[in-house]
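What follows is one chain in structure tokens, specifically the form predicted together with a further copy of the same chain.
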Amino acid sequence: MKLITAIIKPFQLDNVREALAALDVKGLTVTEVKGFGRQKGHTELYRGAEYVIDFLPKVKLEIVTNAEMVDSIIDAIISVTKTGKMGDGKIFVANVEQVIRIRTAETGWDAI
């Protein structure tokens, strides 16, 4: 099994869970993250102290699916997601060796 973490812009949540529901992914897990990369921050300045932020609001997205899913779901959110500015995001994809679904006990594949 795999796990698909993609960081991608908050606002493209909604789009990227419908295509994926087109794909019939079952289950996913979004966290709110700050993302520091190539697209650069803004400076906030109050009563005179400037802070440079460098870090954005970005959505992380989880993904555990079998191994011959993970390239049509990484098609699928690029394809919603790239508009070819700074900061679309990123993908990554790891290892997963286990999966148990606490309601029924069930493992592997059965429990996605």
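Alright, leaving the form predicted together with a further copy of the same chain aside, put up the form predicted on its own.
All you get below is the one chain by itself.
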């Protein structure tokens, strides 16, 4: 099993959810996060004063899937979020050693 973690712009969430639903992805965890990468934040003007925004709002998606689905999920996320501009986001893929459903104590793929 694999854990796909994607950091995207918040307004892209609905597009990603629809793209993943088309792939029949069963589950998704969404967390509102803040951070920065190469952008290093930006400045905004509010009531005539300039403010530096160091941490930009992002959305973190976490998807546990089988290894066969990883490439199609990554392609789906990229296809709806890529603008070609800085700040489009990142995708990380990691191995998942074990999954346990708390309610039934099922393990492995049955717990997904």
